[in-house]
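Only one chain comes next, encoded as structure tokens, the form predicted on its own.
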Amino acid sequence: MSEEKGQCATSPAMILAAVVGVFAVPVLAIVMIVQLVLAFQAGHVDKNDPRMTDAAVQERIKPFGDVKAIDPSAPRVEKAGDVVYTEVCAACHGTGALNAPKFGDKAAWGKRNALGFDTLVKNAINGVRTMPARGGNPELSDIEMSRAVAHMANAGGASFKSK
């Protein structure tokens, strides 16, 4: 075979070579970017800092709010008083907030005690002074508010029986 001049013979590993290189060299270069922005990262975490433990990420990655699934014709369980006291009553009876009868104070609640058990409910279901409606939970039902205003006033001195 006879070359002439400016005509070059190619052979099937030159075309090995050239298409290796195609696509060789783009992938490796990409890599080589990636490497280096990782290093510029890497650069700038703190591993010492609070905000990087496992904890405090978990912290701030963790779902805002559950899901619960409860079933509506499921019969519904009245809460005891001191349970209801505890989880809706005592931010504000417990402290004295906004002028609220402390819980076991026998003075503030002899005063109140004296209206009567049931002006003592209806004052708590409906509400009094600065005190809301149910104690701000709209899902106490009257017997649980009954139940929540004996525990409450039975330890300022009365001895109300619940509903």
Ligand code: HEC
Given for the second form:
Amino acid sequence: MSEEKGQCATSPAMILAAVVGVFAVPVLAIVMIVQLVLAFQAGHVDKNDPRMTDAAVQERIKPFGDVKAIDPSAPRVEKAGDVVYTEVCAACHGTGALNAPKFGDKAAWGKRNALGFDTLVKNAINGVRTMPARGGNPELSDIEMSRAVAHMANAGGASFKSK
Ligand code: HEC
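Now show me the form predicted in complex with heme C (HEC); what you just gave was the form predicted on its own.
All chains and molecules follow, beginning with the one already shown.
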């Protein structure tokens, strides 16, 4: 019964211990949990995975759109006949879609070739019946068209010479 004021049970050392206990321990626990999660995540990234190579990652995170400087006065590079064929004509002439004469089909091309190279080129440029003008690609030049026609017609038995 002789407890005096000022001699209560909370000494400065106890206050310090309480502060450490209340704040430091949870903070320490959080830090450890974060470390644990980071350690797990590091284990999930397989550096040998081809999708994880620097190049692949750069490709994925690169910004949308590329700026390409094209000199408008640069001379146009005419594509070769086989390139035009593969890019544009093969869609129909490779498969025979819409009854297009198939590449390498000598019977189908024989009667076309009999029309002569100039007529075939003219028809391919302007379109004829179900054959769309320039194969549907207005970007193709006359020279590219004549090269593509020669490429196909020659595979069908002709020996035309394009520009
Ligand atoms: C959308 C389909 C399609 C594409 C793409 C296409 N053609 Fe054709 N082409 C046809 C069809 C169908 C015919 C047959 C037309 C007919 O005689 O009725 C044809 C016929 C032709 C003929 C024969 C014309 C004639 O007078 O008999 C030539 C030459 C020709 N195409 C060249 C080309 C070239 C070169 C390209 C690529 C630049 C091309 N075609 C792309 C569908 C296509």
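The term rigid core refers to the maximal set of C-alpha atoms that superpose within 1.5 Å between the two forms. Note that this is a predicted model, so its numbers are computed, not measured. Positions refer to the first chain, counted from 1.
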Threshold 2 Å Cα movement between the two forms for N126, core superposed: no
